[in-house]
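For reference, the chain that follows is the form predicted on its own, supplied as C-alpha cells.
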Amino acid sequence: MTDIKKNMNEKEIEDYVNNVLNQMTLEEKVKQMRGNGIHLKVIMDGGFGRRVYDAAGSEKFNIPPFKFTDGPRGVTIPGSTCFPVSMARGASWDVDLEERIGDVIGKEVRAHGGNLFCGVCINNLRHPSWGRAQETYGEDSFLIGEFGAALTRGVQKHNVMATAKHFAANSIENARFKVNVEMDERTLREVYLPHFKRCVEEGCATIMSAYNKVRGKYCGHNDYLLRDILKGEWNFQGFVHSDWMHGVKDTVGGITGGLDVEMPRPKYYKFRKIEEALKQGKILEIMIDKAAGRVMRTILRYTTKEDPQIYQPNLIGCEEHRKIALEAAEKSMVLLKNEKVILPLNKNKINKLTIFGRLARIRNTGDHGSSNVNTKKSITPVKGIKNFLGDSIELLYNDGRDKDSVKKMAKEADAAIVVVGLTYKDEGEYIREFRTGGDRENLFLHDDHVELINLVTNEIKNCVVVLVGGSAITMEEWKDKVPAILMTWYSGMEGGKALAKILFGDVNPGGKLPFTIPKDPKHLPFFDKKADEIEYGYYHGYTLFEKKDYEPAFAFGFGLSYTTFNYSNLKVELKGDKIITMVDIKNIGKVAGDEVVQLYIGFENTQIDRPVKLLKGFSRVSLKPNEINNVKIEVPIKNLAWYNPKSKSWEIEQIRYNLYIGASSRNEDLLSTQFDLKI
C-alpha cells in the first residue's frame, strides 16, 4: 500500500478508501466498526477518562485510528483546562467565546494525543429536572444549535473530529437505557432535530446516537433518524457511533439502522456475528463497506491535513487557556435580582464580610460522570474572594451547620454572601454504582440551604445569595427575603475568581438565562425519570409559558446588569433571502457593560399552531457609558419555515410577521415592529 500523503482532497481520499475496501478482507472491514478493547484500558487505569481511547484504524493500510476523549466541560483527561459547564456558556450568549473555547479544547485534545472530541452535547432542555442539563446550552433549539456549531468550528480547526451528541431526544437521564420517546413529526423536526442539523451544516465529523428509543426503535437502530434523515436528507458525510455502553442491542438492528461504529468494544459488531448475519441474508456486505468507508474517509479528512501548529504537552491547562476559562465564568453569571443596588459591594463601606455555606469552600465544577474534568486547580468562592480582597476587609467563613454561630456572625457582619445550590450528587450523569447524579426529584433547594438563607437574612439585610447548579432552581419560598441573587452555575476552575470580580464590580454581569425558571413547577411539561414511555409535546420552556400565559419567576433571556441600556430606532428590511434588523443600543448608566440583544419572530397571524414567538437571532455587545451601538442582526428567511407533515417539506407562510428585539423574552423588555413576507 502506498503511503498516505498530506492534504489529500476529497477525490484522493475517496479513491484511496475505495482501493482499500477492494483489498480488505471482511474481518479487516469489520475492525473499522468498533472500539479497540477500550474497556480493558479503563479497568487498567482505575476509571474512565485517564487517556485517549482508540478505535478503528489499520496499520496495514496506513489508516490511523480515531483517538477520542470526552467533554464538554473541557478535555476530561487530568490536567486539562476546566471550563464552566455548557449551560453556563449558553448563558453568556457569546458564540465567539464558545468558538475560542472549542479552539482551546482542540489544542488540548491534540496535546493529549487525541483526534476526536466527544463533547458537543446539544440535547434540548425539555425539563430542568433532567440530570444532564448542565451539559447542554439551554431550552431553545436555535440557541443550542448556534453554540454547538461554534464549539464544532473551534475544535475542528485543529484537525480534531467533533462529535455531536446524543442523537436524538435524549432528555431523561435515569431511564435513558429504556425509555421510548413518542412525538409527532412537527415536534421532531422543529424542536428536537434543528440543532443537530445546524452542527451537520457546520461540518461536524461524527454523530453519537442516544441510548433511548424514538417511536419504538432504539436510536442506535433507528433507520429513520440515521439513514433517512441524517445521512439521506441532511447528506451527513461523517460516521455515526454508539454511546459508551448499551448503545447497540443486536447486530442486525445496528447495521441496518445505520450505526457505523459500536463503542467502546465489540459486543454485537464482532466479526463472527456479522459474518453469520451476512450468511443468513439479514444484512448486505455493501452495508459493511459503506460503514467502514465512512469511518476511514472521516479519519483521513482530519489526519492528513496540515496542522496549524505544534501541540506540545505544555499547552494543557496553560495560563492562556485559564484566562479564557475565567472570561467564560465572568460572562456566564446571571444577576437575577439586585434590590436597592446591593451589588456591586463597595469595599470602602465594608469592614467585615462573612461567607456562609459549605458549597463556598469545595471544588464544585459539576457532574462526576463522563463530562468530569479532573482538576485540583479550581478556585472556590472562598479562595477567590480571599485572593481578591487580600487584607483590605476582614473575611470570615461559616459552613452553616451551627445555627447559633450563623446568626451571631450574620448579625456582626457588614455584608453577607450565602452560597447554596447543587453538586454532582444532586444532578449529572446517573451512575447507579456510585449513587451519584441522575435526574432531580424537584427543583427546590435542599431544606438546610433554605434554612441557612432564612437564618442569615433575618439578621442582615445586606445579603447576596449565590446559586450554584446546572439548571433551573425555584426560589419562591425565599427570593422575596433576599435583595440580591446571582446565578453562577458550575463555573469551572476560575469560578471563584470570577465571582469575586463580579461581586465587587470589577466585572459587570452580562449573562442571560438560557432557560425559563418557573414560579410553579406544575407549569412545566410532564416529567418522569423512571418512565418506560413518554410523549414529548411541541411546547416546552418559554414557548409553553407564552402559549399558556403562565408567568415565570424569571423569563428566558433575562438577566440584570450594573448599568442600564436603552433600545431605540428599530428598523427592519427584507433584502434577498434575509431579514435585516437594525436597532440602536445605548448604555445610559455610569459603568461599562455587556448587553445581549435578542431577536424574536412572532407568529400572531399564522394559520397553523405555532409558538407566540421564537428566538431567531442574538448578539452580545459591549458598551461604555453613553456609548451607542447600532446592532445589526440578519435572519435567513428560510429560518421562518415550519415542517408540513402532509407534504413532508418545510414551508414558509406568506403572512405578516411580528419582529421583537430587546433584552429578554419578556414583552416589557422588547421593541416590536411588523413585516410582510412575499416569496
Given for the second form:
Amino acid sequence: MTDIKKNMNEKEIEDYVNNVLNQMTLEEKVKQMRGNGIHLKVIMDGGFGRRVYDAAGSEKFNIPPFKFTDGPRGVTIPGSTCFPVSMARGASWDVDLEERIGDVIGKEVRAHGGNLFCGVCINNLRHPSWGRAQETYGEDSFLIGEFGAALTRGVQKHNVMATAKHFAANSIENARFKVNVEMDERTLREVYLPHFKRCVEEGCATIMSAYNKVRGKYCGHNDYLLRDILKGEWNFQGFVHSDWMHGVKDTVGGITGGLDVEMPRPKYYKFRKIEEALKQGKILEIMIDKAAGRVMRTILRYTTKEDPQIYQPNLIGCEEHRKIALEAAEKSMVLLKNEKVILPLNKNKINKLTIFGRLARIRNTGDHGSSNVNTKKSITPVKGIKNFLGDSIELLYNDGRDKDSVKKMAKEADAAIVVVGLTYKDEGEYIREFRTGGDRENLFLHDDHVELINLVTNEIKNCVVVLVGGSAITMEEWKDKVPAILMTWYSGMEGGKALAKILFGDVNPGGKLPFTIPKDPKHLPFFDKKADEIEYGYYHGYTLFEKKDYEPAFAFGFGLSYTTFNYSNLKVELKGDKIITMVDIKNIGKVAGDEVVQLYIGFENTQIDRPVKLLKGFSRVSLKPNEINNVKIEVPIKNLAWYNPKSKSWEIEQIRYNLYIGASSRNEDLLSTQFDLKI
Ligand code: BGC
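Please give the other form, namely the form predicted together with ligand BGC, since only the form predicted on its own has been shown so far.
To see the whole picture, the full complex is given below, headed by that same chain.
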C-alpha cells in the first residue's frame, strides 16, 4: 500500500477504504472489529483505563489502530488532570467551560498516546440513586445534550475520537448487565435519546452501546437503536463499540444488531466464530464489510488530519490544565442555603475556625470504577482552607468520631464547617471484584454524619454544612437546623482550594442544581437496583414534580449567590425558524457574580400530554455590581416538537406557548410571557 496522505477528504477516505476492503481477507476485516486488550490485564492494572487500549488497525494497509482512553472526569491514566465530576460540571451550566475541559482532555489523551476518549457520558439521570449519576450531567435531556456536545467539540479539536455512552437508557448500575428497560416510543424519543442525537449532530466519532437491554434486546444487539435510529435516521457515520465486560452476548446478535466493534478483546468477534456464522448464513459478508469500513473510515478521518499542535508528556496535569480544573470547581459549587447571610465567612471576625468530618481530610474525587482519575495531588478541604488562611486564623480539625471532643470544639469555635456526604463506597461503578460503588441504598446522609451535624449545630450557630456527592442527598431531618449548605460535589484535584475561596468570598458561587432534590424520596420514580425488568415513564425529575405538584426540597436549576439579580424587560419575537428571547438582568447586590439565566417553555393549550414546562435554553453571565446585561437566548422552533408515535414523526403543535425566563425552575424565580405559533 502507498503511504497515507495527510488531510484526506471524505471522498479520498471512502476510496481508500473501499480499495482496502477489496484487498483484505476476511480475517483482516474481522480484526477491525475488536480490541486487543486482555481482560485480566485490565483487572491487574488496578481497574479500567489505567493505560491506552489498542483496537483495530492494520499495519499492512497503513490504518493506525484506535487507542482507547477513558473518562469523564479527566483521562483516567495516572498523572492526568482530575476535573470535578460531570455532574458538577453540569451544575456550572457553562458549556464554554465544558468545551475548554474537553480541549484539555483532548490534549492529555494525545500526550498519553491515545486517540479515542470514551468519556462523553450522557445518560439521563432518571433517579438519583443511580450509582454512576456523577458521570453524567443531570436529569434534563437538553442540558445533558449541550454538555455532551461541548465536551465532544473540545476533545475532537485534537483529532481525538470522542465516544458518547452508554447508548441507551443506562441508569441502573447494579443490574446493568441484565436489566431490561421498557418504555414507550415517545419516552424513548423525547427523554432518553435526544442528547445522543445532539452529540451525533456535533460530530462525535463513536458511540458505546450500553450493557442493559432496551425493550427486550441487549443494547449491543439492538438493531432498532443501532441500525434503524442511530445509523439510519440520524445518519451516524462513525462506529459503535461495545461496553466492556458483557457488552456483546453472541456473534450473530452483535453483528446483526449493528455493533461494529467488540471491546476490549474478542470473545464473540473472533475470526472462527464469524466465519462459522457466515457459513451458516446467519450473517452476511456485507455486514462485516460495513462494520470494518466504518471503523477504518473513522480512524482515518482523525488520524490523517493535521494536528493543531504537538502533544508532549509535559502537558499532562500541567499548571494551565489545573487552573481549568480549579475554575470548574469554583463554578460548579451550589449554595443551597444561606440564612442570615452567614456566608461568606469574614476572616476578620473569626479567631477560631473548626472543620469537622472525616471527609474533610481525605482525597475524595469520586468513583473508583472506570472513571477514576487517580491523582495523588488533589487538594482536600482541610488543605485548601489551611493554604487559603495561612496563619490569619486559628484553624482546628476534628474527624467527628469522639462526640465529647466534637461538642467541646464546636462550643469553643467562632465558626464551624462540617464536611459530610458520600464516597466511592456509597456510589459509583459497581465492580464486584473491587467491592466498590453500585447504586445507593437510599438518599440520606449516613447516620453518623447526621449526628455530627446535630452535635455541632447544637453548640454553634455559625455553621456551614459542606456536602460531597454525585447526585441528590435528602436533607429534611437536619436542613432546618443549619444556616448554610453548600453542595460541592466531587470537586476534582483543586476542589479544596475552590471551597476555601467560596467560603471566604473570594469567589461568589454561581452553580445551579442540574437535578431536583426531593423532600420525600417517594416522589421519585420507582427504582430497583436489582431489577430484571423496569418501566421508564415519560416523567422524572422536575417534569414529574411539576406534573404531580410535588414540592421539592430544592428545585431543578436552583442555586443562591452572594449577590442578587433582577430580571426585567422580557421580550419574545418569532423570526424565521427561531424564537428569540431577550431579557435584562441586573446585579443589584454589592459583589460581582455569575447568574445562570434559564429559559423554559410550557404548552398552554396543548392537545396532548406534555410537561408543565421544559428547559429549552440557558446562558451563564457574569455581572459586576450595578451592571446590566441584555441576555439573548435563541430557541430553534423545531425544538418545540413532540414525537408522534402514530405518524412516527416529530410534530410541532400550532398552539399558545408559555415562555419563562429566570433564575431557576421555580415559579417565583421566573418572568413569563406567551406566544402563539402558527406556521
Ligand atoms: C464501563 C464503561 C467504560 C468501560 C471501560 C465499563 O465497565 O461501563 O463506561 O468505558 O468499562 O473502562
